[in-house]
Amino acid sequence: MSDATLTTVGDGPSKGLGQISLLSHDERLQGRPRLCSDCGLCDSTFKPAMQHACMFVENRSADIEQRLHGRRRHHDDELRFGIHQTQFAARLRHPNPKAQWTGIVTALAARLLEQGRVDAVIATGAAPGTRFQALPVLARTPAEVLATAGNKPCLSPNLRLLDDVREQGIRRLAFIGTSCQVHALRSIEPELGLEQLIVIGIPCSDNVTYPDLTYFLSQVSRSPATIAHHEFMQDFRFWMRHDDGHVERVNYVDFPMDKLHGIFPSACLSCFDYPNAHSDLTVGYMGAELGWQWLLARTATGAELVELLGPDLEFGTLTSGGDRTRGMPRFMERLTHPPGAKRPPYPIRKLVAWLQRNKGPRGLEFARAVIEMKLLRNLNHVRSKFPQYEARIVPDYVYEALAPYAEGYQTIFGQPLASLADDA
């Protein structure tokens, strides 16, 4: 079935406007944690490791970072961005037209295979006949990697391919994936028996099931069937590039939220690793200016990956502007409103969009703002829907990063921002 067909199916999210998708009563997910992002670990022979690997059973970020870096996060941007050695604004000098951005991720993975540094790459392709339905791929050639270029913001069980890795005798593996996948992968890394594991992380927030993605696009685009690429951008707009090359832009504030409530999986709303902090190299966009990508080299391996593509990269300047803290009180207040509230009148939306673009945070300050809002929203979600899980799945850095807003949080929500452990 093609994307064009699926965008016309259904009149609401796959589980209804009032019910967040992917909870334990889904028959296919029986035996998994109630919060599940379908990372694929439970589809493999490593399923018994789920109890100590799944971030929705117990978040082990502190243990993983101690093993990777030998320390905790510093009390600066690392609370938001994760531990990193260096960060860059960069883009390929010769972009891949099929890629979401310029194609850094797939170009890098292809280079690893070309130079014989790895035997295979786990990546996310598109299911036949679709553009955005995620399909895990075990690529053995550069061409197979390059064929996966392009954004597929759907849940993808990439870790189910670990059985194929073992069966095919693969000893050196590169993995491209999201934060929940990487958390599980790092947790079982000692059990994999690999000579080398290279992790390229994709910043991830609010992935959805494929039917819910097609529904979302049908609600925000005038021509959902012709969308070739799409992304939430730094100018507070959702950009959609169509087959004919034109770009359709929709202000965030113009989203019909009364029609979209329920499309995001509860696991994604309970995740606290937007920047994919346990990778060797994170490749995203939100800390860079429009047209550039944001790279965070976290380990020595990550720094080597940047050098590997160095001659093919153009480097820009990371900038920062605006004040993210000004908008946080209003954001916290909005979280108290019923989900799916109708949009404000058009003149108000137009003013808000102008203020966001012209007065809002930019560059690294935009990244800080987005990450803090996601941390706060997801903490609020866990506390309202799964309070019994908070002590196990909310890492300490969340409370540390949000500490500047503690007084406002207490006023608006009527409870301390501090962790349950701090209150004990």
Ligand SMILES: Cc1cc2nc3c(=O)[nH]c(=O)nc-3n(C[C@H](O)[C@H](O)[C@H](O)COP(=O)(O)OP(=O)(O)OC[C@H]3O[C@@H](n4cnc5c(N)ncnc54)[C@H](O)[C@@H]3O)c2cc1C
Contents of the next structure:
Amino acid sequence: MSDATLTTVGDGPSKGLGQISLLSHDERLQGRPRLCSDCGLCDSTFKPAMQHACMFVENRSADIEQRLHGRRRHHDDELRFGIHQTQFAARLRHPNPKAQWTGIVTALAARLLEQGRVDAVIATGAAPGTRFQALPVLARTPAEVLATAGNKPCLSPNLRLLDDVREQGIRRLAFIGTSCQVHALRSIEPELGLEQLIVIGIPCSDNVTYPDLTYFLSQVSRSPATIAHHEFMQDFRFWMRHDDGHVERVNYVDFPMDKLHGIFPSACLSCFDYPNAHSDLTVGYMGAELGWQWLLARTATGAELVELLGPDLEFGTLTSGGDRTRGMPRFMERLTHPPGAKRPPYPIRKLVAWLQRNKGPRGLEFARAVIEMKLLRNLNHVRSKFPQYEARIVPDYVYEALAPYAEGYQTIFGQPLASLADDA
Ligand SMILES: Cc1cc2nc3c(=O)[nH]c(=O)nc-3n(C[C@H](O)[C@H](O)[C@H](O)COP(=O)(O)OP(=O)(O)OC[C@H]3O[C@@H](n4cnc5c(N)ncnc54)[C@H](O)[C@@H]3O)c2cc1C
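Form predicted together with the ligand structure, per the form predicted on its own context:
Once more the chain from above appears, this time first in line as the rest of the complex follows.
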């Protein structure tokens, strides 16, 4: 199957380069706040709760963590990864070929339904006739949830299914989703009247609308219509597997940023929860070695979820190498360049790609590096585009996680890193 919609792309990102709205051409989103990730809450009867549930109106991380864990984050990796009881590398012994990685997420959710632990699972399938256009799905059978395997890497209004959950009398629910969805869901959890809510979170950063995903793939691939699977890998390259099985790899540093800088919604550039810290279990890959998945069990429920897969899971070792702090000054300096600046010449890009792959951070240090860079970049995005929101939407752990770079930040950006609210 080729994704027909991938062959029809316009000349640029759907909302125009440098615009700060989500997707101005989409009628359905008219009247939404500028900072909106289309999590779906506002499509449901829970819309009035948006004021206290949306992470882009007010970040409630501290309250949610107090409720889930009874404490604040420790001043260690929890500042970056969120509160967790354990973390490990794992993979399914028999990987699902349709899955994004080995298929732990869908296998777990299917197991919850098989064992009657939940009545339904909210997940993200593909819209008919496409591979990658997200379609929220309320799965009631293991087969329905397994059919959602694989990323549809674009914004998905999964929370709009909360009305169906209520109408169908579902009392025990599992939810698979991204951190903006999970923040809203956790915020209204007491209002949902569920007997049980199990949250399987996936890390998420720099998500895009479907038209912009289509545009992105058309800019980076030689054959966008035949891409069957793609992922941003830990080796600083974007991998695209095509229908004929061959894998196309593009160095991050080779992306044509002058054509891409407008594709990310402002909401995603104002998000501070890359690792999905309010889930019961986060299942990603970026803290693990290539080929393995990275799991963080955050709550007792999350730890039980891992047990559920029992012998189907193989465990690996989490490693950590390199020094992320060495790249941060250069990263900060690059943020001072105008957005979408032209790429450096090819020989320089080749050298940078080699250095990143061979000398850059690896394993957990890679995860720390990318999370810190996104925290810092997004803090600057808020400061430049929405300064009046900073005190409400930037949680304290951002300043705490970035504190080691405070001196360089002051030098490069000419203002303190510390929360502006501290001066008030
Ligand atoms: C936009 C996006 C960005 C991501 N970025 C990172 C990252 O930077 N680092 C990292 O470690 N991991 C990231 N992930 C998660 C990672 O790619 C895998 O989805 C995850 O590790 C699970 O793999 P799996 O094989 O167990 O999943 P599978 O068993 O294949 O299941 C995938 C599940 O993802 C859900 N899903 C698919 N698309 C979406 C969507 N648009 N919104 C919400 N849920 C969706 C589906 O419901 C499905 O159940 C990202 C995922 C998405 C969707």
